[in-house]
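Here you get one chain, nothing else, as structure tokens; it is the form predicted on its own.
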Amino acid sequence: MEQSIKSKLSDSEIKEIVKERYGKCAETGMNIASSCCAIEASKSSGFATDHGLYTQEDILLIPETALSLSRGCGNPTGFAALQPGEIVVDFGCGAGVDVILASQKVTPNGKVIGVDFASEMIERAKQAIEEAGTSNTVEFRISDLDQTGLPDNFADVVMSNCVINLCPDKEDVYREVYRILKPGGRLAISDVVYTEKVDANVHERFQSTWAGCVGGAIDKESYFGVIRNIGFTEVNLVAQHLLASKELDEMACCPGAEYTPVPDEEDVAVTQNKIASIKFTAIKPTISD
């Protein structure tokens, strides 16, 4: 585990830290206990669809290779209204849970492109889609999310699952999303935000190690402000779930305590029910709009 990281990190340092953590998780973390909070909640909830989580049917379609490495906070494929023939890009695809589910919705003529900057995760994702039998509709790309190299006006849908909070410049990521979406294309995003103001010193300590999914999280108003300022319209909050004790403990050192410094217990305690996983959609306007 990292012992100390300077309090003010550059964007490039943050990217390398996150890439290293998730790369190590993909290499060695196949059997670690913590998992995607959306999957764990789905296993015990009868409200998967209403709350933007996975259904039992979804979980049965996903190989253990992908399930064991999933670190999401929702199920964007459940509220993206994916249609056969659509082109879908998954920003921060990890080991491929949402890629696999999306590929089954866009067949036979659609395509899903999974983008992640951790090559080790991409290798696990390739293994998972072979196991799921969906490799004919899936491609992968190793790149930063703010510079995917994909064409302009390319995708019908961009989805992401608890990843953009990890990015140091969310505006750059959403500008890239806007660029590659077709006019009329849409977002389906699960992510983590602050719903209430927290002590500035606590927030700074989270940021000093870019602690899990809370180190890079910003407040909900600012998050949606970024999206609207870039040009997205019809922003619709599908579901919001406040993170209580156990979920917040895990999310604060995601992808696992083996890879990420564990924040101070008191800092985590005072942020309970002030941090939420949100699920939302938005539209890139057509030219006539």
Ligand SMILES: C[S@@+](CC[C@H](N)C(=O)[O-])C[C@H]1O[C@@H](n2cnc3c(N)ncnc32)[C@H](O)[C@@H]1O
The other form holds:
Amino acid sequence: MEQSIKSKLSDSEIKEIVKERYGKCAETGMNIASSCCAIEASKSSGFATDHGLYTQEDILLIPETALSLSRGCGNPTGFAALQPGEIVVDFGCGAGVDVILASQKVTPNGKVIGVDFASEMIERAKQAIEEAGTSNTVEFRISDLDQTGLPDNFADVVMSNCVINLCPDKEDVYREVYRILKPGGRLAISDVVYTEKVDANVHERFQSTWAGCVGGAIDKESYFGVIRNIGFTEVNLVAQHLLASKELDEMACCPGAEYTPVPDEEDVAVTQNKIASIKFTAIKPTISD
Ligand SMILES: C[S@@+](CC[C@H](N)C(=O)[O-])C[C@H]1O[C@@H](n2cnc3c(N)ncnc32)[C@H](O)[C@@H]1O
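Following the display of the form predicted on its own, present the structure of the form predicted together with the ligand.
First the chain shown before, then all remaining chains and molecules of the complex.
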């Protein structure tokens, strides 16, 4: 099932739209209830970890600044098997939820680098890190994900939570991930993909506004195809959760209806259970592999 209608928006237009939405959300969104799905889903599922969500212990470690701006669809630190001393890069770190959780796991000698192109989000993340008291193991970088400026063969782990669906060129982003990972380094990713074909007109309408975390999503096979073509191996699906109507409502106007046009109710209704949040790991092979 391949579903790849080309968006009428150019790649640079899409990036500007996304940056502006999340920038505005960081400035004004701390009192708004919407949170995509990871935090709310964690609470409503009794903090279940089997779907790759946050545990109650995780949530207690995160200051309100980061929690209220959390817009993820999983919990990469829950399945990344992070070890003390590791270097971790969070692609699209937002207000820093996963940076904080990762920093607790890699301390004392490790490091976490949060990358995001919305400078307002990075400001919130810095504030949250101060509040969490974990600033000594953390750095931030305001940058596009397809050109981070980080060194080659640098990171033990690249994680990302509900971000790459927003990027117009997934291949460019995963090439950058591959470049900065050490041989033997690993991916821990939560993201949104299509698991079933939807009507082409509906798909096109989602794409036309780059609707939340749905407008830029591609089908699961193509997504894993990109990762394998770049050279990642041992791609392992940790969990998959089909998005039902309420979750899809929120996902389709992430980071919130105040920032993103709300898609047609019927379009959302016919798409429910055809889009999933997935959690997966993969490896950049060593030369001997
Ligand atoms: C849905 S939010 C998720 C944020 C965070 N990972 C979390 O779980 O709360 C997506 C984030 O990715 C960032 N982002 C999206 N596309 C990006 C790109 N091309 N380069 C850098 N950051 C990007 C946005 O600014 C936003 O902060």
